[in-house]
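Encoded as structure tokens, the following chain is the form predicted on its own, with no partner shown.
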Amino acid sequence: MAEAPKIDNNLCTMCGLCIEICPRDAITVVDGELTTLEGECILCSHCYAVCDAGAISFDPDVLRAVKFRTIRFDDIPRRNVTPADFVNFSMSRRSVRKYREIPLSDNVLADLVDFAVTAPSGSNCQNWCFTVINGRDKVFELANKIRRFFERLNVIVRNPVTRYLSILFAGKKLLKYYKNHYNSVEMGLNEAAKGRDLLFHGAPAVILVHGGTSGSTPFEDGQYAAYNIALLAHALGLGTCFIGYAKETIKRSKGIRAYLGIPAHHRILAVLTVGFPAVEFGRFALRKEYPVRFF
């Protein structure tokens, strides 16, 4: 039962909070003492977090406290951030597409990943993995591999006969790509030939979030984790940007996946650039009108 909480009944006050908070009813009372039911725990650690007596713990090889290398913080939860401060901070985060030539330490990037895994996940699966590419030369090499992928793709879709024959085995994917992306990608390839990095925008680091597809919400889980990275990066004075072209390319390229050491059964959930912004925004961005209905 290594994955079940350990209960010290000498410390337990029998307050019952752990029983009430457990989402799987994995904790119960037997003969006047707390005990756990084998195979029921999903490792959410709600019982640990609610126990003021310190009577509940977990095997450190199964669950660990999140530790940061460059950030000091209280290990007692605080919820005294005002709504106004939270809204101001969140709205001031922008997608950054121009970075300064300042390298990032491995420790800072490791802290971003450690904060990523504090995000919620469906059934507490935490089924995510991270690949960190740190160094402008490494990022540019990945950009070049993606560039070569699109060069080959554009050669294929440039031929109208190939585009229409592909309907027989690939549906209308190539037709849609040609209509929606061919021209912009061709422009990007021309700029890349001049040494410009229009894909990663000169960022010194890139973080990939990937994982298997088991669990109830694997794709949403990856987005939560990725946005945690974006928020903490913003608090650290860094910028981020979600790179959709890179996500879709790495998902489809066996060669790039092998180069990055990403397992074949993993889905690419997010690709983010990270670095110091070269531009400072002094006003909040505007937003489109949106539909909403209340029932």
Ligand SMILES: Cc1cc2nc3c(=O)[nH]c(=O)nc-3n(C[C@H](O)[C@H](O)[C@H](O)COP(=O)(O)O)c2cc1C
The other form holds:
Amino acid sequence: MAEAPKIDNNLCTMCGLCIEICPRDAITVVDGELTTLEGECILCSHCYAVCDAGAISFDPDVLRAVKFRTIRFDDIPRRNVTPADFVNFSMSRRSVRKYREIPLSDNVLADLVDFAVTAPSGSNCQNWCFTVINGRDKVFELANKIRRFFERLNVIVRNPVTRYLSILFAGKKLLKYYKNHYNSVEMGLNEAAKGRDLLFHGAPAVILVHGGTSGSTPFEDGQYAAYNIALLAHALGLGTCFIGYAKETIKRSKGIRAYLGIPAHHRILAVLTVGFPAVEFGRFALRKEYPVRFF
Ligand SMILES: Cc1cc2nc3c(=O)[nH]c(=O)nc-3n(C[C@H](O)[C@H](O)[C@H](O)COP(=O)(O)O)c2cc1C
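Output block for the form predicted in complex with the named molecule, input the form predicted on its own:
Okay, now the whole complex, with that chain kicking things off.
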């Protein structure tokens, strides 16, 4: 499988743009013809994207065009969104914690994932995987598994003897958990016992972003992919919410990872609920003051 761009020197106009744009200097001229340097290409496809002559292509088993099932768009990059529209759109995305009981099609969720992978990634590793849980029953089943994880954890930390004994095998992690989360989790568990889904907020679907630890920045890459999902969902009239509690629990529970079929060596990078919002936000978010320095 060729992992470098294929160059059709008959079409090439020798404009040199591909050489200039390549972040790895993987394209060069030998004997008056363009050629690629084996092993240097990171498959960013910048060379392909700047070549108006269409002289550059990739093995379709290696790189493919991103296609959507439910979204029609013209295949020409344009940047004609006004800053005002962009700011309005991005700022009107909010975390949605109340969903309508409307199921989502697999196609829409698949499109969200296809858009996720257009996010940037360190050294273009794209070392991400996605698990889509579509259906209220399945989401609730996952919530129940996470609930049982916390029930067992709270039994351990509630008892001062086991709480302090845990230092021997878990360091001070459980003491910190007891101090910072025990009460709120206990409250959540009481509500869950009444049938409320405080974890996934009643969403009809959940998307997990996970991946191996190879690559230069797998953790950041997963966040950017997840945020892409949040943005496209917003454009589709859907709501999302990052669920940190679920991410941390699935990360720690071998049983839940096995249940979801997530490889043991994968890290859970993000967990997002998706669904039609049952709330409308008529005003933008307020934000805290923040420090900024121009050095
Ligand atoms: C990494 C991360 C984890 C989060 N975890 C949760 C969570 O477990 N449950 C929840 O309801 N919201 C969660 N949120 C949503 C935040 O509370 C929310 O983004 C923040 O309050 C700002 O609100 P906004 O997204 O509507 O602007 C999380 C957000 C992020 C970025």
